[in-house]
Amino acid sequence: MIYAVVNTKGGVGKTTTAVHLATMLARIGKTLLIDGDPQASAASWAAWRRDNPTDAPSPTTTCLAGKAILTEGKQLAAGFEHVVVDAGGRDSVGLRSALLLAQMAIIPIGASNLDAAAMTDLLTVVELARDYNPVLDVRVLLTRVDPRTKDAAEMLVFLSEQKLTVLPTKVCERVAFRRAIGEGSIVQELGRDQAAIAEMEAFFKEVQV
């Protein structure tokens, strides 16, 4: 299965989602994590993981850019059971290539008006990708949610109007995610925040095919 974790907006937890998904997939099979974001945040996480050795399974991580995400990614994917592509931060050749490569696109999104505006632009790109990749399954994941506000409920109304498939799990804004990424880990490996662990495990069950 090839997943693309994408958004044209930064700060939505895209890399956090991608590295958690790739590491959880590595527990059940050989997994490739492709960092296709110019900021190379997933590659930084992988480097920190190498600096803090762990007995836990790890995805193989590589960096690809632009059209190489599709051309080289397709060749590399043949050697793995699972592939996760971290792409985006803006509309780019790399993001569009990731959508052409993937079987499932996961779109992490916050719950602000800015997130909704960016989502409108991204949906145009997704629909173009579906013209060439009709099997692309698109799922939306609400991330960095503040449970004290009604923002998530308002965003769900917007997403429903767009006729998008929204995953039941909502990932809240938690310090545990920042700490895990900074240590090259995932929240399950740190084991300190049970709520964060439960959210990621629930998300994984919802997208695992």
Ligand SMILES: Nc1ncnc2c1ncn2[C@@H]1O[C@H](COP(=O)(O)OP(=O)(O)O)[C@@H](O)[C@H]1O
The other form holds:
Amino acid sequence: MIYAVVNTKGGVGKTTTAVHLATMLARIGKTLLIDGDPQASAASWAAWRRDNPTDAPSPTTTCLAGKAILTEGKQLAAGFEHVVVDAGGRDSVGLRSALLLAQMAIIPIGASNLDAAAMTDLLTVVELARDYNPVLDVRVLLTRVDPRTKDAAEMLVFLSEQKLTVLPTKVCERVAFRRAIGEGSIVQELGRDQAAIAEMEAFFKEVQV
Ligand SMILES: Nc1ncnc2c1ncn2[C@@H]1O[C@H](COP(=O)(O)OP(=O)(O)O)[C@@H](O)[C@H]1O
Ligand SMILES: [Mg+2]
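Hand over the structure of the form predicted in complex with this ligand; the form predicted alone is what we had up.
All chains and molecules follow, beginning with the one already shown.
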């Protein structure tokens, strides 16, 4: 299965979602993590992971840009059971290439900013996904949710009006996610925040086919 984690907006949790998904997939099969973001955050995570050696399975990480995400990505994908693309925010060629390569697009979206700009970005990605790959399975993941507010509920209403499939799991704003990434790890491996772990495991079940 080839997943693309996409949004034109930065800071929504694309990289956090992509490295968690790729590392969870690595437990069940050979997994490739393609860092398609020029900012190379997933590649930084992989470098930190090499600095803190672990017995836990790791995805193979590589950086690709623009069209190469599709062309080289397709060739590389043949050697792996699972592929996850962390698509860059603004590079539209890279974003489109990721959406062409993938079978499932996961769109992390922050529920705390119900502003019009974020909405336009989200709908742009969905439109691109459907134009470029009509059979693509598009799923929205609410991330960085503040459980004390009604933002997520309002967002769910908006998303259902747009006829978008929203994953049942919501990922809350938790320090554990920031810490895990900074250590080249995932929340399961740190083992400190059970709520964060439960969210990631539930998300994983929902996107496995
Ligand atoms: N669920 C979360 N809880 C707390 N911090 C988060 C969460 N998801 C992401 N972050 C933090 O927010 C920032 C942006 O997340 P990141 O995954 O890099 O987003 P993107 O790749 O979309 O730019 C990072 O500092 C990351 O550690
Ligand atoms: Mg990122």
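None of the values given here were measured: they were computed from a predicted structure. C-alpha atoms forming the largest set that superposes within 1.5 Å between two forms make up the rigid core. Numbering follows the first chain given and starts at 1.
Core-superposed comparison between the two forms: the CA of Thr124 exceeds or equals a 2 Å shift.
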